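Only one chain is shown below, in structure tokens, and it's the form predicted alone.
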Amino acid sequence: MQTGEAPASMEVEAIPNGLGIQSGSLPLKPKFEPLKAHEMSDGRVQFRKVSVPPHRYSPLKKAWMEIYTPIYEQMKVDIRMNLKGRKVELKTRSDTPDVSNLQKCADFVHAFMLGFDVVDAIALLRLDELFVESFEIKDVKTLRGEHLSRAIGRLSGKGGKTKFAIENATKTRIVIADTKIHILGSFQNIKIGRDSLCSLILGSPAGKVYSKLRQVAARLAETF
């Protein structure tokens, strides 16, 4: 009985593996190429539309090629101006490398419509950690008449000095459009810039805000 069992066990070990896999090892993982943008949505084209406010129509015409070139050539997204609907329309192409490119382009165009320069807004295409935050003066404090005008004046400073100081200290970009304020930057920097602007709206003198900004800027420099 013993002589009959030994060869049987040897036969089991010697069975050739048709897949060319060594005994005891796992099969190789399949390698799939990454899906393209149009394949992720089952071949459907994805759209985004950005409204053009009346006061940004002329600047858009002047800066059209600066906006069009990076979106079409680098991000591989189609862009056109719908003159009838006064909207900028964006859509994915078959060679769009990443599905997130469409939303990045929409954010870039939207930032330009809010009043940011093309050179500042284009950072939204390059970096992932940038955001645009908007709020109004009345969200911080209800002001009317001359009090509101003085608050806007405090935010800008003489010749925009205060605004530029906050931008440089917090590494953000700020647009003050009447009573609306838009801030472009990273999450942490937006928070610091917003706190400074809120202090000015509530009536803090510019000198006090500058000294706080210097402390915060020094702390930021130590962190990074």
Second form
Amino acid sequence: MQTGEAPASMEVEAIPNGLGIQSGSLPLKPKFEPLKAHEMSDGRVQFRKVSVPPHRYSPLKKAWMEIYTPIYEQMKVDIRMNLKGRKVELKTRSDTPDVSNLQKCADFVHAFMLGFDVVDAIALLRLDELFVESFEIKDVKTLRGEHLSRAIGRLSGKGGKTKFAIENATKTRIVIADTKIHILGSFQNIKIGRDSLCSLILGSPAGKVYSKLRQVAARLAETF
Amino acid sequence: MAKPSETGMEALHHLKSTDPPALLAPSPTLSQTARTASQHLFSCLKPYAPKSPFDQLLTDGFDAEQIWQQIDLLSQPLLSTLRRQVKHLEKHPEESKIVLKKENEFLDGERKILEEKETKRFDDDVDDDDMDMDMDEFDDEEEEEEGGRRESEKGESEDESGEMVEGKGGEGIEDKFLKIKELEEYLEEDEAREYGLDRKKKKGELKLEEEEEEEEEEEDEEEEDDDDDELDDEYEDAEENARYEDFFGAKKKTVPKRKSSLSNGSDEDSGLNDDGAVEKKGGLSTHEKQLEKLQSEIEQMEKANLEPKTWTMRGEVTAASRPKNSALEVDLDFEHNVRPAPVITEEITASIEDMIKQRIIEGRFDDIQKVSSLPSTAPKEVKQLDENKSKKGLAEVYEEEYIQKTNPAAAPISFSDEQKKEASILFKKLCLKLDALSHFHFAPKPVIEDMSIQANVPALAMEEIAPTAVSDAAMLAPEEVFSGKGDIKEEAEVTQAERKRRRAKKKRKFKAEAVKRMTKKARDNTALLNHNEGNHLSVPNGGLFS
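Got the form predicted alone; any chance of the form predicted in complex with its partner chain too?
Zooming out: every chain and molecule, the one shown earlier first.
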């Protein structure tokens, strides 16, 4: 127990004895200030560790500064790369403003590890309501061999145009990593993106998906 | 002629006794006897006929026709008086009985019979026909009984055939004078009523003929009833209803005579029948002919029905099933679905021209109003699917979205197309210029926070819209335009030696850089290793991988 710190942060209203306790009146409510991230777990430091897959190693090296700067500067979270364990480690500092910062940073790093670009993953830091959804092709439909390959090809499209089309229409970012698919965006947009991708996996032609996307995009644009 | 009455009677008797066939052949002795007999009769009748011009019948050297004329002259008024008498008697039957009773001296039997007949006739005679019949019968009877004054006369009139009427004795002429006369008159009157006066003579002839025939056939003076009956029957047959037997029946002999008689007698009954009353022997009756015609027609029609119909009568006929060019001969009626072309007449053209003139005067032309192709509303912005990788990061996208939501004014213009953007920018510029020209107050240019390229344009042009003065002074400072040091030479100007020198310099620089980089790398690696081994403190500079 860090007794030294606790009393320093807590402000307890001491009732002066001189005034005297009136019989029948309740004692005044204590006022507490919100806990800092640092004090959350009784002043201990919190850690997050994000493992680095081998294929993201060199991209991580390239984009390290882009990752590091916003985490350390703006989020006030300590970050370092554990080369031996191939992990990125995050730690809260004493002046970390919000308890959720650490988690956000962890998510951000994790998103990068999944395959998203830094500029895209940065949105996780900036916006609260963005999520990453991951699913596999086999969750949608069991495909084997060539069918699987064709499905993957259908998802991406020629030069990735189908994927980009979905991304642009639904304001999401999609990463197709072999049989795993990751979608980054708001909840609604993830759903739309997922529906489109699932329909593509199930076999509908790209044109059909496009038409649907167009409608959706128009509807989304109308709301603003 | 010495004893006229006697010789007359004798002549009558003689005539009576002659054979009928003998009468057929003309013989002078017979004719002489006939003449004498007729003379006798004439003289008998003379006292009762006041108007007669002849005292006695003149027969010497006279023709049968002439003799007949004489008799006629005598008998005509006599008959009329008799008729009158009979009518009178009819109206007053008591008188007749009185008369009868008065003159009941002679031949009671005959008288009675006569009476009976008279009464019978008078009582029974309701029908005219019967009356006529009776009258006729009575006439005949009289003639038969009394030597037949008329009979004899009529018989004499028909000297041609040589047939003579047998004359019965003039019995009881005087006794039954009135009676007879009245009866005669009555009968004649009735006859006249029935058929007309003309008829009387004919009837008389008819009767005469019939009498002659029948009397020749069935002579029985005494059996007056029978005779009468026969006569009745015969007369009934002849005059009342012409029966089938008369025409087509057993009596073939009498057919021609009957026909002539009947044709003279009754018009109504025998009018139609006369046409049909043709002898079957020779040819077919008209009725039969008609029937035959009908039959043949029927046969024809049946035959026609059995045969196949002509093509015009059949239903749907194609060109193959009818003879060639047959449709040309038939007057066909078509239903024309197309309205026939209007025949242009002067009136129509005049009316049209009038209409045109009127329209021109009014100025009311039915011109087609062009529909403007510009849409009334702005076209809905269709967001095109961008198939390229988005240049903006996701964060920027959401940023923009957020800005648009919260602060729409400050939000950058969202256009799908680059060209649209360009166009909008140009338009904005134009609008700005126009506004500046039109507005009285000065409004500065709106700041578009965009990476704008500073063009090396004269400064005055930027600040003043209406260029009052033109200046060469550029916006950018010279050093902004070019910040170079030393002797600047163009590529063309550079000499070979200079080129070599430049290249050497470049190489040196590059080499220095490379060395520097390598040393740095080595340094960093060692530092990292040291770092990993040692403490976990993060490097504040973050220069792990620089």
